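Taking the form predicted alone, here's one chain by itself in structure tokens.
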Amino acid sequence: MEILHVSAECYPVAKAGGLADVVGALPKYQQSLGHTAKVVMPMHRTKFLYNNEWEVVHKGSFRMGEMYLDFTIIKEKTNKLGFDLYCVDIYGLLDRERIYSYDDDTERFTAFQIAVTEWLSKWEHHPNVVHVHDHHTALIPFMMQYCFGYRHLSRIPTVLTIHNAQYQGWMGWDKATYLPAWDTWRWGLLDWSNTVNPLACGIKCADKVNTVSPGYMEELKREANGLESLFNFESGKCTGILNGIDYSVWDPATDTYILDNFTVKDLKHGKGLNKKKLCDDLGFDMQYPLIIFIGRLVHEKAADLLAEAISKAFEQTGHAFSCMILGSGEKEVENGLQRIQNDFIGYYHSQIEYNEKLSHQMYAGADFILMPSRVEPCGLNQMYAMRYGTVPVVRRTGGLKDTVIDFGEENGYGICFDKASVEDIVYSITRAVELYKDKTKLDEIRQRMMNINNSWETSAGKYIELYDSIYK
């Protein structure tokens, strides 16, 4: 079977979040199962682009509203990622360093989708499945069926994976003219609440829809930023498939980013050395548990609660732990986390940036990772942490609920709480501090976590089963 993945990001080419990790790993594991998986994404101006060899495989053009755009498809020559990687270049739109957050993102990603569909329409043979990811690519199933120039693609089954339903790509109806000539009788497929909603359109038009955990799919039927009724109506074609993690990247035994490699057999020694390196760099005391947060500093992750919660937890525990924050996001949240730094010198440090190497070092050296998310479609950080023997402290939501069992329950290995509130976070931190004192119990939990198989092998097989259910 041949699968074409279409995505805005892909690790290690360009990454803003978990979407990149999924698209960088899933195709590789599908290849290992004997299938042909390919990825096409925008040609973001990143280090990966300049550090690798490329060849031009297609040139074309299309009209988008009043604009006439040329595009180029390039292919990475060496199969470095374990699958064929293609990038779309459109001068002035896709040739930028950042992935998102430009004023013309609507134009950028609409043009990207048209270019991909135009290129696909010229293939001598077609893939068995087109797999699109999130709202940035969700108009493609509609265009394949209802744009007059692409109707020969309508027999190709499509899958939409929703990594985060909070972002839907809304645009005014005046921009519907951007799409290639389409059957206007089908306007209702584009519409949701009197606006063009690409994610809603993808849910309506794709043959199958999945989210990145079963728990998140059920949550979307109750809370989906306005799409609740749609998820309930289309529930027959919707499912949840839990993400995996790439064990070739996230393995403490081979990770080149960390100071000392270790396995479950020598985790106490290995984690100890990695923790010492972090604590020495930050001026922390090794005797205290090290609690970390890694991720986007946004409301969705409940990062706005962290400064107050950490401050109160220091007060309640008598400064009985150390804490490190790594991430970036909303300026107000960043500033709040920076402001408390002078209050807890020697116990607390916040680093406002995206830093892949440092994140690996933190997973390897920390004792606990805090994830109080309001919304967490799957969550990969808790699985990375468990792989490195770091205990997840999580709110029961989405994929966190599917992957972490409280250590107070049978065969549990994490710390779980119910509300995204300062009080629940503080209480959970105090539980972590107490657990840390019981070294026998902590070692038992760490060993149990590290032996859990969260690799992509199982999940990749479930995607193949999903494709088989619609392959014509």
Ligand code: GLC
The other form holds:
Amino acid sequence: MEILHVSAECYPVAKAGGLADVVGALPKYQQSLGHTAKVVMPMHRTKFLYNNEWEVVHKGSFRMGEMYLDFTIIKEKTNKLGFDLYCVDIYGLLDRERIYSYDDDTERFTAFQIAVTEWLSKWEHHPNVVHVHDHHTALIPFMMQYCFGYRHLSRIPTVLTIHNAQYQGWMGWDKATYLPAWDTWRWGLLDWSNTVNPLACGIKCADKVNTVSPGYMEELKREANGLESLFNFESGKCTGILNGIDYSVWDPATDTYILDNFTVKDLKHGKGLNKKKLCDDLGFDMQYPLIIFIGRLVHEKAADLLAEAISKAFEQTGHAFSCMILGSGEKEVENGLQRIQNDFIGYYHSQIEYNEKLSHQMYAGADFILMPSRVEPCGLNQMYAMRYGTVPVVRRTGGLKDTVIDFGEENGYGICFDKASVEDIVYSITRAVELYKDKTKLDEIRQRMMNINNSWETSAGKYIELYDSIYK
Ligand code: GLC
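Show the other one: the form predicted in complex with alpha-D-glucopyranose, since we just had the form predicted alone.
Zooming out: every chain and molecule, the one shown earlier first.
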């Protein structure tokens, strides 16, 4: 089967979050199952773009509202990622450094989607499935069915994977003129609460819709930033498929970013060496448990609660742990986490940036990882952490609930709590501090986690089954 993935990001080409990790790994695993998977994404100005060789495979143009846009599809020449990678270049719109957060993101991603559909309409052999990811690509199933010029694509089945339903790509009805001539009787498919809502449109038009964990799909039926009734109405074609992690990138035995490689057999020693390196760099005392947070510093991840919770936990435990934060996001949250730095010298460090290499070193050297997320569609960090023997401390929500069992329960290995509140976080940190003192238990838990198989193999197969169910 041939699958075309359409996404705004893909690791290692361009990454803002977990979406990139999924789109960088899933196609690789689908290839290894004997299928052909391809990825098409916008051409962002990243190191990967400049460090690799490209060939032009298609040139075209289209009209978007008042604008006439030329686009070029380039293909990476050496099959570096293990699958065909295409980037869409639209002069002035897509060739930028950041992936998101420009004032004209609506124009950028609408143009990207039109270019992809336009290119696809020129293919001689079409893919068997078009698999779109999140709202930046969710208008494609609509265009393939209801834009007059693309009707010949309407027989290709489509899948929409929702990595985050908080963001829906809303745009005013005035911008509906951006779309290539479409059947206006179908306006209701574009509409949700009097705006054009690309995510809602994708849910209505794709043949199958899935979220990145079963738990998150259930939650969306109750809370989905306005789309609850739609998820209930469309529940027949909606499902949840848990993400996996890329075992070739996330493996403590071979990871080239970390100081000392280790396996489950020498984990005590290996983790110790990695922890020592981190603690030496930060001026932390090795004897205390090292608790980390890695991720976007935003409300969704409950990062706004961290500064207060960590301060309180330091007070309550008498500074019985060290803590390191890595991430960037909302300015207020960043400032709050920087502000407490002087209060806890020798115990606390916050590094405000996105740093892939450092994140690997932290997974390898830390004892616990904190994820108090208000919303977590799947969460990959807890799975990365577990593979490196680092105990996840998580709020029971979405994919975190599906992947972490509290160590108080049978065969458990994590620390779970119910509320995204300062109190629950502080309490869970005190549980982590206590658990750390019980070295036999901790060792048993680490071994259990490292032996769990969270690789993409199983889930990649589930996507194939999903495609099979709609393959016409
Ligand atoms: C988004 C979600 C995260 C998920 C990732 C990959 O970043 O917030 O929970 O793991 O997408 O699907």
